[in-house]
Structures are given as structure tokens and as C-alpha cells.
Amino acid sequence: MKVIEVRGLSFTYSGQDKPSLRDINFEVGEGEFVLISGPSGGGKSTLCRCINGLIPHFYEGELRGEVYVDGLPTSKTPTHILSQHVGMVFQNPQNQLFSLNVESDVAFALENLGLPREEIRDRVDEALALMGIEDLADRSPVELSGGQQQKVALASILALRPKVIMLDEPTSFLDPMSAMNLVELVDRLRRKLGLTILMVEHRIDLIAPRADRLAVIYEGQILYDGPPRDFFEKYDGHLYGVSVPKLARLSKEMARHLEWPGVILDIDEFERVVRLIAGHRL
């Protein structure tokens, strides 16, 4: 079941000559995981900003084309109504805190949309017992580590319980470990309550063995829309902003001495490629 559909989209911001899309399209089903990918200006934010609402709500520009979410036309549907349907994580966690703890912060879309207070109190407590950060409910978000501000920042999107979460370069501001774990954490929410995921990022190696796909979005346009292995097989990532793998690169060159099956981007595949090579060998 399709849960966005973009079709014929192209917008150009206000005061600019160059569109930023052109001729989008593009659908995504219910419950996968796509990484999006591309140079930086590319129109990957863009494109976010049109599925969630905040274009043309908040900025301004011409607009051509339609973007549906869970069957809502988002340029029609007010932003408070969107937001229970697609939720955004920006690049920087920071943005999106500002209460004085982080109970509050969980809590303050829920009081926006004046849900009563029981229901307030058990999204809440679900959301913070979903991102394991139950113990920072009384924390001042200013105290936190980045990876735990990251949590906060998912933690009060899920208490709006949306089928599509979208991640604008979450790892941005994380260390290697930590940027790890965020995206571990996504990816078993995702399978746990059956959430869309599209996230925007350039650590490749991280998110390309759990993507179903990837989007590669150049000069305004999908250059690539497919499994992540087969456009490493096809396409040098470095000409189109996207970083290569060391599996994609290393795998390239296993190739090339070894009867070696394509590209590989996880791990633990590639360890089992090269046992069963050697076996033979021996």
C-alpha cells in the first residue's frame, strides 16, 4: 500500500531562478525503509520539506505538482493535521527542544493538539519507554549528549504516532558509535510498529544495509530510485554526491582477482562471501 505519492512535483523558492525539483515523482510503500542521498543543494531537503507540509505552508515559492501522504494532499491539509501522519527529525536536535525537561518536550505537540491530559500522560510514557530514555524524563534537554537529545527529538515525534518518519542527516552532530545506534534504533522501530522511514543522510555505510532503497536525488531530479547495492554496481557515487561505501569499494576489488558476487554492503555477508571463498580454495 502506498503511503506518499508524488507526482509531477517541482517547486522554486521565492526569490530564486533555479528550481529546486523538477518533475518529481515518486511513491513509497507502507513499512519501508529509503535512504536519500545526493549532493549537498541537491533538493533532498526540499523534497522533505514538500512531503511534510512545511512547503507550501511556511515557505513560499512556485509549486507545481501534488504530494499525497496516507491520502492526504499535503498543499491542502493544515500542518497540526499532517503532523499526526509524517513526522520530521531535523539535522540538528537542538531545533526541535525547548522545554525546560524532556517530559515536556515529549508532551508539548500533544497539548498543542489539546488531547485530554490521560492521553497526553500514557503517549508520553510509551514514547520514552520506546527510546529506552525513561530515565531522562526530568532532564533539562541542555544537559544531554547529542545522541541522547536525538532520542528526545524521536521520542516526541512517535507521541504523535504518524505512519512516516522522515530524518534530515540525524547523524550530523553524533560520533561513529552513536550515530550506530541511532540508526539500529530506527531501524527496529521501524520494524516494531510498522513505521515508513525516509531518511536523508550521507553516512552511506551505516544506512545502506538496512535501506529497502535508495533515492539519489542530483540537480533537482531522482537520478536513481532502487536497491542500494545496484547503484554502486552502476554508478561511480562520487560524481553524483553520494559517498561510497568501503564494502562497495572493496568488493570492487575482490572482483577483480576473485569470482566475487557484486557489490556487498553488509558486513556480515561479506564475511560469509569470503569464508566460503577461502573454503573453496583450501
The other form holds:
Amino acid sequence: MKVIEVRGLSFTYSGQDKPSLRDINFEVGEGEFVLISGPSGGGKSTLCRCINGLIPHFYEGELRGEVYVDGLPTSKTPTHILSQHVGMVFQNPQNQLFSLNVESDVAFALENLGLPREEIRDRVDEALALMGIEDLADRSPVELSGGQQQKVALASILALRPKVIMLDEPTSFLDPMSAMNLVELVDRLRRKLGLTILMVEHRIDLIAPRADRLAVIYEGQILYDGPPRDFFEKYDGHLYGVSVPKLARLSKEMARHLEWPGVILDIDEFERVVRLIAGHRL
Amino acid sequence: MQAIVFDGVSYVYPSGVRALKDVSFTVERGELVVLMGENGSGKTTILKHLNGLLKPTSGKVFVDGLDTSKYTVAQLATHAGLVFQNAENMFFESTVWDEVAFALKNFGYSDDVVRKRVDWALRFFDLERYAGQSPFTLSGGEKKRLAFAVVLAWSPPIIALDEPTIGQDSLQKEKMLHMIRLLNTQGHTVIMASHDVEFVADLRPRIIAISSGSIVADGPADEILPDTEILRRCSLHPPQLALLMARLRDLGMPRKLVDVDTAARLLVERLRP
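Could the form predicted in complex with the partner chain be given as well, to go with the form predicted on its own?
Next comes the full complex, and the chain you just saw is listed first.
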């Protein structure tokens, strides 16, 4: 089932002459993990804003085409309804957290929706448990580490029980260990809850091994949409603002000299292939 | 001559958090140093001591030979320029052009020099088309580059960068890499905080590894980045190729930082029939 459908989408921000998106066609099935990359200013964030309804509800401009999330047309659906179908986690968690303690941050949107107290309680407990941060419930978000803050931001989205979660460069401010933890957690959640994940990221080496698809947005259009490894097989990613993981570059070098099964992005797989070839030699 | 001296520096934030614990290190003029460590390890606190934004609670910091406790931020600015992590916190002018020009005008450069340097810095960071716009309309990555352009325009001998690669795509990262190398070859001392291990691996600087406000290790990238024990203590991961080499040590792969070409050569030699 398609949970996101984008058809013939173009958008030009007011005051700009050039469209930020040009005739985008894009579909995402339920439970898919899509990595979105491409150069700064290429249209990645604009596409996300069209999917969660920030465009056209909060940004002015000229919108053409249609976007459906979970069957709802985003341009005609109020954002408080959309927020229960698609949630967004931003680059800097500090901009997303504002309450005095973690629990009330997670409960905030639910209270705004006017849910019964009992249900809010249940949903907050559930979201904190899913993120493994029950012990932080009474802490002030500003005292937490970046990784913990990002988990709180994610918990407050999960409490709304959306089908789709979009994350806009969620690991930028995190150290490598926290970044890896967050990505593993997101991947586990999607498998457990059947969530659909759209993640905008420059850290390709970290995300690509887990993503089903890579979509590269370049100059307002979709340059590539398919398995991550095929992109690096066919394109010099660097020319399109996509960091090429060292393993991808090494794969290509290996293929020039040996029988090698194409681009490998996962280090476990790379190691297996090396050992396989070494074993044959013995 | 030493560009930066930290002599037994401890720093306690007003909240009571001990951010630095007896930190000592020296950076020679023209060196390229990267501070690496987990979030909250003290990297940014060290950088903020360089232009006097913070003064040590105990110990001494010397920048270009000046004891920072005796000078103001404005006096230290001509010696050390700091590019913040949250770039938007430092913008206040109504256009991108004026933002870059502000410090130059304050330092008393002629209009002609100001114009040349501003235009050059904006062009270098691919920001000319935004010259007349408000800095606040830029994207996160563009703001970061603007913050770098502001400091670059006045060209202080010591340049301090806090996580310069955050939010940058691969083209901008590569430009950043070239910029840092260029500044370094021109004699600038560059000190930066980063947890972008692949970027640091390409840069091959001296690394000072920090954890919980103390220095854990200090040495060339070639030694520090393949050292999984040091990296683990600082919540860092080895660069992909260093990790691969470590895993394939039984096949004769070396314990060192390698680039793609070297890794390919070593593996092909080992695997070719």
C-alpha cells in the first residue's frame, strides 16, 4: 500500500523566480525506509514540507500537483489532522523542545488535540518506553545530551501515532556513537511498528546500509530513486552533492582489479566478500 | 612561537558543571589541530577560551602570547576568530554583505579593501547571490558558510571552527577541506572541533581526543583514528576504512589510517590469484 503519493508536484516560494521543486513524482510504500540526499538548496527540505503540509499551510508560494499522505490530500487537510499521520524530527532538537520536563514535552501535542487525560498518560508512557527513556520523564530537556534530546523529540512524534516519520538531518548535531544509536533505534521502530521512514541525511555511510531506497533530489528534481548501491554504481555521487561512502569507492577500485560483486555499502558484507575471495585462493 | 597555550586550565560553568579539568596543551603557529570527543566533552568550551569569551576558572590560556584573562574579546578578535556551531546566534546585520563587512569596517579598513574582501569571501563560499538578503533567510548549511566567510574576511592568524561540517553536503565539505588546507598552508593556525571522523580522516591533522573535560590522547590522525580503544572512550567510531583494515588484520592488513587507493592496493595484492 502507498502511504505517500506525490504527483506532478512543483513549488515556487513567494518572492523567488525559480521553482524549488519541478514536477516531482514520488511514491513510498508502507514500512519503507527511504534515505533522501542531495546538495544543500536542492529541494530536500521543500519536499518534506510539502509532505507534512507545512507547504502550503505555513509557507507561501505557488503550488502545483498533488500530495497524499495516508490517503489525505495535504493541501486540503488541516495540519493538526496531518500531524497524526506524519511527524517530523528536525536537525536541531533544541528548536523542537520547550517544556520544563520531558513528560510534558511529549504530552504537549496530545493535550492540544484535546485527548482524554487517561489516553494521554498511556500514549506518553508508551512513547517513552519505545524510545527507552522512561528514566528521563522528569528531567528538563535542556539538561539532556543531544542524543537524548533527539530521542525526546522522536518520542513526542511517536505519541501522535503517525504512520510516517520524516527526519531532517537528525544526526547532524550528534556524535558518531549517538548518531548510530539513533539510526538503529529508528530502524528497529519501523520494523516493530510498521512505520514508514523518510530520512534526509548527508551521512550516507551510516544510513545507506539500512535504507531500502535512496532518493537524490538535485536542482528541484528527482535525479535518482532506487537501491542505494545502484546509485553509486551508476553515478559519481559527489558531483550531485551526495557523499560517497569510502566503502563504495573502495568497491569500485576492487572491481577494476578483481572479480567483485559491485558496490558494497555494508561493512559486514564487505568483510564477508573479502574472506570468501581469500578462502578461494587457499 | 606558540599560537595557543593551555596551562592547567579548568573551567566551571556558573551552573557548577566542571567542563574542563586541568587541560594542558600547546599549539605551534601554523599547526592544524582537531579536537575530537563526544557531545559535551569540552571541545566548544576550549574554543570559547581562544577569543576570551570564557576565561579559565583556574590555569592560564595564552593566545599569540597574550594572557587571555588580561584582554577583552574585542582585543583578542584580531588574533583569534571563532566560527560558532550555531551560526545564526552571531548574525545581526540586515544583509549578508553587511554581516561580512561589519568586522572589517570596525577594524578600520578602507571602503575599497572592505568591498574587495567581502566580495572575495562571499564568492569563495558560493554566497554572492545572497549578498542583499537577510542572513536569517539562508539554510542551515549556508548560515554555516556565512559564519566562516565573516571570519575569513578579516583573516585572523588563529582560526577556530566549531563543527564546520554540520549540515554541509559533500561538495561544500570538500570546499571546506580545501579552505582549511589553504589557510593552513598560508600560515594560519587552524583549530577545530569535529566529530565527523571521515572528514577528519581526509584532513589528517593532529588530533586531541577529549572525554569528560580531560585530554585522553594527543597525536597525529594516523595514530589516533585507527585506535579503537581511544575512540570508544570518546564515543567516536573509526573511519570506515580504518575499521575494515582492523577487521582484516588476520589477512595482513595494517593498523593505520589508509586512503581508498592504499586500501585497494593492499587488498588486491592479498587477494589477486
